[in-house]
Amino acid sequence: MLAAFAGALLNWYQSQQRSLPWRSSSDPYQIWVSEVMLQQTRVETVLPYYARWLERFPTVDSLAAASQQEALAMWEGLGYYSRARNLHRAAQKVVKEFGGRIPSTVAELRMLPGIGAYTAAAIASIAFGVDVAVLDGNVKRVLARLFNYSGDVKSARGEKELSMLAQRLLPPGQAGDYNQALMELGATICTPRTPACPRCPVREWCQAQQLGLQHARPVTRKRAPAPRRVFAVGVIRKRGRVLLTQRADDGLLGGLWAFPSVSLIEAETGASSGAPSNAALDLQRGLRQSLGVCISVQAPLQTLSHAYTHFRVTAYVFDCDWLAGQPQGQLRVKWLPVSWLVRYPMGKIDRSIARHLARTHAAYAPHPGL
């Protein structure tokens, strides 16, 4: 069986698979950033991505040499921004402990920063020819199809479990083209809700399809609803400028810069009916308490939603005036001017502030005395 199916997948990869940019490399490096950015994230948004770093950080050697802010903005919108953090300083240990080498075994993968079990095995396999056996999430739905697997795909025993499944199915010196034939199956036709069992060119190998059971498969258990948490945020204006904060290194916006912002208790009529009744006062208090800032709290200016894996964000965002004050504490800031935004890498809901300031506020042009 093990034969017969990895050539049978192998052949409708041969014939099938996408044409995508990495695939046509060897480079270890634009390997690398390629599975970075495909982590959590779907392959059409990637590729303009893919081609702006590329573009920019040619090399590992340029990545290495850039700062984490250059690397930053260009993530920016592609999420996680952990992912740009912990690429930029795998690239600045592969050229300080390795020569510049990417490491090709799956131990010295793991040493870098941001590369776990997945991504190493993923490298060591497509960039080097390692017989080591993927495990991402669309692999785990087509093994759990593949052997009617019922336990929880996400649970510590499932990943074990699946993991030594992989490596048995894997084609010893064809794990490369292999791991991608799996993930590409899992990506385009064992799809979570819709698989389209009649085009799998391994559907006679698997069990869940034989018991009716695919659309059961795989078993995951069940996500507990999505905390929201709400924030007051003020624009504040001195002198034709606006202030922002950056983020502290650790975090899921961390580097990026920021409006600031403090988070409020939600109000018990939701999101719909407007800013909670206090947000300006506590955004008054939490600024001066937080930065050292007296304001004026104005006008509402937006309220703007966004989804993250784990938690929703409503954000409801005020003009202020800056009274007194010089802004304190440990984080960076800077006052700048409306025109100097779109240089400094922010998260979607601080872009969506940015775009908005832009497009409609002329009266921030900046001070000349300034």
Second form
Amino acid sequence: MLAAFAGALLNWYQSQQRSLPWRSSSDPYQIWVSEVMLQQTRVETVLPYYARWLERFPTVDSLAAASQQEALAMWEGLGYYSRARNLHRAAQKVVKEFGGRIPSTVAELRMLPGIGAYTAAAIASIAFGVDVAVLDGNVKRVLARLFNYSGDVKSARGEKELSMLAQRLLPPGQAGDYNQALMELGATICTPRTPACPRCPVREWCQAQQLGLQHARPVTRKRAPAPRRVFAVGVIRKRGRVLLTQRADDGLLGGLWAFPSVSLIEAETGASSGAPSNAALDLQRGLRQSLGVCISVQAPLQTLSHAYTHFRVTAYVFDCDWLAGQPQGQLRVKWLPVSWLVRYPMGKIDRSIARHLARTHAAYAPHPGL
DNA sequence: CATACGTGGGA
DNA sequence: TTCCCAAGTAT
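Output the structure of the form predicted together with the DNA; the preceding block shows the form predicted alone.
Now the complete complex, all chains and molecules, led by this one.
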């Protein structure tokens, strides 16, 4: 029974799997990079990043030898930047503590930053053939439907019970292909919204499908609505250069560069009129306090909106002149010509501002008299 | 156990 | 427009 299920799944995977670059590789480093990039990220999004990353960092040694800034620059736009910082740190740990060889056991892999339960099992099984089952979002969904599991798959109990099931179903000696087959099924057939049950190679084993409950599985609880945040952002000019700050390593967009900004008191719902003019004054006062720079606000440049996972941002961007003071405080800062900004990794909003400045570069050229 | 952490695409 | 999601991890 179990063997028949695994056989049907494996057989389907051999003929129907997508051709993906990391599947044609047996290099543990390449498998590792793919698994980290694929965390919470779609295959189509990862593809170009994966190619560029391996071109720039072809081996774990080359990554370890690079700077964190280079790693972040290659990661820009992919999101969840702690993945890049952790991958970089982990590469250095592999070189220093594992002799440059990527460890092959789940326990050792878990010692590396950025490698949790899923990624350790994925690398161990796919790259080293260890008989360990993976449990990611795809596998949870597939198993919840196969067994008509009615518990919350994201609770601790759900994780544990599905993990037991996954390990029990694993065919010894074929963990790598089997794990990928289960995930591939979840990604292409057993999808969240509209599963293609008629095309499913294992539908005869699926309890939810036979009960017409495939849309009701898996059970998850819904999350809280995203709050709204408002920021004032300053493009501060001084002799043809603009001021950039580096964000703290922890927290949002950690390690990336950004234009100086202050958080504004959230406006009442719907009553946003007048906010930009107040924002200019708040920006002036806020940057004097936090950075120690005195600025004059010249003109509003643009207003940007962006949706993060847990909140929504509106940013009022202002053109500012530096008046006095030296940047000081917690954050690292640099005065940079606009044309240099491209080399500094940024989040989406700040990159958008940087591109805007590049388009209007003439306005930011050094003053002839200086 | 709950929350923070990005971005782009589909319904 | 708004909401939800997509090969998770760290705290």
